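What follows is one chain in structure tokens, specifically the form predicted on its own.
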Amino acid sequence: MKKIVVITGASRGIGAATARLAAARGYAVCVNYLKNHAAARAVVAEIEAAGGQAIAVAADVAEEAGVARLFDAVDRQLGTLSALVNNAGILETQMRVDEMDAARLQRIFAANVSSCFLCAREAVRRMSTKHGGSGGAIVNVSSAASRLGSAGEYVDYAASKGAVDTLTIGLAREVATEGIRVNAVRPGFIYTDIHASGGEPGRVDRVKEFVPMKRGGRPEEVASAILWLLSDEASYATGTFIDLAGGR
């Protein structure tokens, strides 16, 4: 039976990464997107071209009628989930806590942690075997920021992701007993688009001399663990972390 992953955020980034890999490793994929529908459709035809599967998905996975719209446009074109990777996030301007209004927050907490609930919580519903599903596996895309706390820049979306963890480690809990394993990855400094959205798109340039390997990472290296955390090689991993922050 063919594996079928919903990769949500991944029309760029870590996210795009993921669904090629996924695809190379014989998943069809679920290319889930917010807004660039080309972008989008531009993975997908990568895929297709090297004889995979996939298909483009426009939801906001923030609001619970889009993660509904998504996991049904899945059961209906691809078939029965089984795997689901928890991607799409956002971050806001650098600013310091006492700079943040209350819309900020809410948009973070609504696009970082909310989605990740709404989206597990329809993947439990297919994969659980609580509910007749055959099994599965999570892995949450959390960020080393819940770790270092991004004080100066970020420390709300650092917030969402150490939300992010504690979501991890109690959801691989609840369904350990349903053949669901729940995992999550903390890329560090990490080449993609997202650091245009803080307002510096060179940011991994400028802190890759305190990361102790002196780089940043690719996507396709965070890529390459989500696949692994998937995978049946870890299939005694569930609550874990593998921290991608070239050793920060």
Ligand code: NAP
Given for the second form:
Amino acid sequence: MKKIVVITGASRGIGAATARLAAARGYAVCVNYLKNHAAARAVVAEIEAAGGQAIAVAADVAEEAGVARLFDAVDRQLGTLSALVNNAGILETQMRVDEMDAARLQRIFAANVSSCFLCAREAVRRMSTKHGGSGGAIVNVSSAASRLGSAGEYVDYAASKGAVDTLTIGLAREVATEGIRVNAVRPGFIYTDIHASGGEPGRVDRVKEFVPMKRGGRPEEVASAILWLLSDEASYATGTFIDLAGGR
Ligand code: NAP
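Would you mind giving the form predicted in complex with the named molecule, to go alongside the form predicted on its own above?
Next comes the full complex, this chain leading.
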């Protein structure tokens, strides 16, 4: 039977690369996104042109209603879920902690943490053997920032990824006997549009000198690790992390 994966935030960047690779590996893919319809449709078209199966679903995963709509669409249009990649995430303009207001913190934690909890909840309800499901895998997209703290740039973002790491460990242990593995990747500086949201589109090229490998990463290099963690080749890996940060 065809495996079905939901990838949040898959209209561009790491999510889009993961969607393309998942489709190439035989998954039917749900390309979730927030507002960029054209980009999401282009990812689906590319997958279909290569002979794969994909749907695009616009839904804000920072909100419970959006998450419900996303998983309803998957149930109706694709079938029984087998995998989730919690990839959607945001960062905001670089600033110090002593400049941050409560509204910003709420946006960051809703988009980066609540989204992962809510999507994981829906996936576990569908995949857990405890609920009559046949198992599956979850990969959370955390960040090297959870280890490094992002001082002077976005400590809020780094802390939100720390919460994603803890979710990964806790949920992995909670569902370990229910056929579900839960792991995470922690990318370093990857060439995507997220850095423009922080006010510095050229950030990766500025900071790559701090990376032992002296280069930024490509979204495809993160996607490969995600697909390995989702696959049966990672059958004894749960509650663990792959750091993809060029040695940082
Ligand atoms: P990106 O290029 O900015 O893409 C973000 C994606 O998430 C877009 O598809 C966007 O949809 C979607 N999105 C944002 N908020 C959403 C929401 N509330 N609901 C649904 N979709 C939402 O990001 P990226 O760099 O590929 O990052 C992907 C993940 O990797 C994030 O969790 C990020 O924190 C993590 N990461 C990135 C790096 C890096 O250097 N790039 C490093 C470490 C970790 P629209 O296009 O429709 O807005």
